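In the form predicted alone, a lone chain appears below as C-alpha cells.
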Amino acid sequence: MQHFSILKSLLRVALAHDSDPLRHQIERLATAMSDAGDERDAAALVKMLNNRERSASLAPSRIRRSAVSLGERMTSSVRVPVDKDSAAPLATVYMPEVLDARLPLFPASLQENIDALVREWAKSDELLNAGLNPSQSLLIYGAPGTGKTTVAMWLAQQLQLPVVVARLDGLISSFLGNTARNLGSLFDFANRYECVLVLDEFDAIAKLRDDPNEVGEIKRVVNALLQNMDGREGKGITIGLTNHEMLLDPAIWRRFEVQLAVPLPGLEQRIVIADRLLDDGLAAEAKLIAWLCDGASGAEVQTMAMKYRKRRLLRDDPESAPIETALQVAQSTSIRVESDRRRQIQLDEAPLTVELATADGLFSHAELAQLFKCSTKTIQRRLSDSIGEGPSDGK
C-alpha cells in the first residue's frame, strides 16, 4: 500500500488517545487490507493494536484521590512568584490535561516500587483509616536520560494533580539571602494548592553543608530548604531529581519516603527502546542498536534510533548495508559508546561478525546476513575462517 508509513505514524498518534471507536475501524482496516492480499502490512496493523493493547494493560488506572484535601484547586491561571529582583518565574505549572507522559521501561524491582507508591495513594482513605498517611516526598536520582522527570510527570498524571516545577534560573539568586527567601515562596505557593511540587536538579540547592569548596551562603540555602521541606508535611507531595546524588546533604535523604534510583537500562530494555521507534521488520537493527548503545540511558537509545531510522531513509545508496549506517551514526555522534564497543565498531567486516556472532547469542546468522547485506553462507564463512585462525597466534 502506497504512503502506508505514513499512515501508520497517524495510526501510532491517534492510539495516543485510545478508544473502542478508533480500535474498530484500525481492525476493520487491517481485516479489509488483508482480503485485499495485502498481509504484511495488515499484520503491522494487528501488531500496533496488540502493543497498544499490552501497554495499556500494564498501566494502572487513574488514581481515585482521597477527600482529604491538600489545599486549593489551581487553575490554568494562577500566577507563579517570581524573584523580586530580576522577575524571573520561580516555577513553571503544568495542569494535568496537559501531561501526557508514558512510563519509562524499567528493571522490574523498580517497577514493582512504583506500583506500590502508586497503590498507597490509590488506597489513601484505607492508609488513612489506619493512621497512617501516603508517601508523599519522593527522591528520584540516576544518570541523565534516564527517564527521572518523565516518573515525576508519569505520578502527577496519576493523580490527575498540577506539577509546579521548580526554576533554578529563578530560584538561585546571586544576591545573599535571596535564593532562602525564593525557597520560601515557592514552598509557600506550593502549600496553598493540590499540587506536585518537583525540585528538578535538586543538588544545586540540597549540596552538603560541609563542603569546603561552598561559601556560607549554601549553608543558609540547605537549612532553608529542610524548613521549608518539613513544613510541607501533609500539605503536598514533592519529588526531588538529581544525577547527582552524592553531593546531597545527608540531612536531605531522610526528608524523602521514598527513594528511587533509576537505573541504565539493561539490553532488554534498550532492544524493546529502539524496536518502538524503528518500522517493522527491523527487529535486527533494534538489536544492533541496542548492542551499541552498552551502557547508554534510555535516551540515549532513542537518539540513536531516530537517527539511524533518518539515516537509513535518506541514504544515498539504497544497497548499502543495515551494518554501515549504523556504524555511521554511532561514530558521528555524542552519544556515549563504551570503549570496547568504540573498538569493534573499527574492524573490519570479518572481524566484526565474529564479535556480533559472539555477543551472548544476540544474533542468528539470518539476523547477521541481513546486517551486513550478504548470504548467510558468507557469515558461516567467516566465523569458519576466524576459526581456522585461531592458532596462528603459536599457543
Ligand SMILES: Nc1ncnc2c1ncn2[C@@H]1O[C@H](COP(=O)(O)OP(=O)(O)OP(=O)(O)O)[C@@H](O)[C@H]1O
Contents of the next structure:
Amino acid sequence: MQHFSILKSLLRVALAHDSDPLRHQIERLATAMSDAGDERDAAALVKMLNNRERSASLAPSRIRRSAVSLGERMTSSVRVPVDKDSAAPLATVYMPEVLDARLPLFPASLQENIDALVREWAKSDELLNAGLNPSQSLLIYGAPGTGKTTVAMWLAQQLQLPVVVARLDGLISSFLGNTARNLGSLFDFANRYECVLVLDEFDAIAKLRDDPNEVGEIKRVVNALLQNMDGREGKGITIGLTNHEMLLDPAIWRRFEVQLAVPLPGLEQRIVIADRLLDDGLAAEAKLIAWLCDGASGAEVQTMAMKYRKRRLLRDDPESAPIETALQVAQSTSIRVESDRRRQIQLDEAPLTVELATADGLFSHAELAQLFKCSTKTIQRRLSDSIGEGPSDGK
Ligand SMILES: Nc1ncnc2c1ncn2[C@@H]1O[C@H](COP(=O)(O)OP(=O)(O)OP(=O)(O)O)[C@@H](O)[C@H]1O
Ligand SMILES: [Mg+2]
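Can I get the form predicted together with the named molecule as well, since the one above is the form predicted alone?
Entire complex below, previous chain first.
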C-alpha cells in the first residue's frame, strides 16, 4: 500500500491516546486490507494493536503514590539545583508528557523481569496489603548503546512521573570537593517531589578510584552517595545506569533491590531494529545489516541502518546492488564488526554468496538475488559451483 509507513506512524501517534472507537476503526482497516490481498500490511496493523494492548495492560492504572512517593507534584517550571561554583544544573528534568521512549527489544528473560517490575508498581496496593513493598531501586547495567537509558525512561513513562536525570560525571567533574554537597542537593530535590530519579553514568564515581590523589575525597563521595541512597528509601523510585558494573563499590551495588543486566541484541532483535529504520519491503536489507552487525549494540545497528539508507538514497549508480552499499557502509564505519565478518566482507561475490547462503538459513535464494541484484539462477549457480569446488581450506 502506498504511503503505508506514514499511515502506520499516524496510527501509532493516535494510539498514544488509545480508545475503543479508534481500535475498532484500525481493526476495520486491517480487515479491509487483508480482504484486498494486502496481508502483510494488515498483519503489521494487527501487530501494532497487540503491542499497544500489551503495554497498556502493563501500564499501572493507578500507582498508590503514597506508598511509592510522598513528594510534591512537580511542574515544568521547577527550579533544578545547580552546582554553587559553576552554576551548572545538577540534573535535567523531563515531564511525563514529553517522554516518548519505546521499550528496546530484549530477550524473553529480561523482558519478563521488566514486566514483573512494572506489575509490582501497577499492583502496589496488593503488595502493601500483604505487607510487602514494591521495589524502589533498580540498577541497569550493560555495554554502551544497549538501551539502558531508554528502558529507564520507558519505565518512568509507565509510571507517568517526571524523571530527574542526574549525570554523575557532571556532578563530579571539575570540583571534586563539592561533589558530596552536590549529591545532597540533588537527592533533596528528588526526595521533595514525586519523580523517578535516574542516576546516569553511575560508574563515574567508581572511576574516581583510579586517581591516587583523591583517595580521601572518593571515600567521602561514596559515603555521601550511600547515605543519600539510604535516605531516599520510601521517597521514590531510583534507577542507576552503568556501563561498568564491575567498578561499582559492592556497598553501592547492594543498595539496589533489583539488578538488570542488558545484553547486546541477538540476531532476531538486530533484524527488527534495522527493519524499523528501513523503508517497507527491505526485509532482506534489514537481515543483511543485522548479519553485518554481529556483536554490535542496538545503537550501532541503528547507526548502520541509517547510514545505509542515506548511502542508498544518494548513490551515484542507480544500478548498484544493495550489498555493495551495505559493504561500503560496513567497511567505512567505526561500528564494531566482528573479525569473522571483517574477513567475510572482503570476499568476492561468489564466496560471499556462499557465506550468506549458509548463515543459519537467514537468507532465501530470492533474498540473496535481491541483495546482489542478480537472478536466483545466478545465486544457485554460485552455490552449486562452490559445492563442485569442494570445501575451502581458507587459502
Ligand atoms: N535492544 C534494543 N532494541 C531496540 N533499540 C535499541 C536496543 N538497544 C539500543 N537501542 C537503541 O539505541 C539507542 C541508544 O540507546 P540508549 O541511549 O538507551 O543506550 P545506553 O545503553 O543508555 O547507552 P550508553 O551506555 O552509551 O549511555 C536508542 O535509540 C535505543 O532505542
Ligand atoms: Mg545511556
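Positions refer to the first chain, counted from 1. Keep in mind that what you see is a predicted model, and the values were worked out from it rather than measured. Basically, rigid core = biggest C-alpha set you can superpose within 1.5 Å across the two forms.
A.B. asks: On a rigid core superposition, would residue 148 pass a 2 Å threshold for CA movement between these two forms?
C.D. replies: No; that C-alpha moves by less than 2 Å between these two forms.
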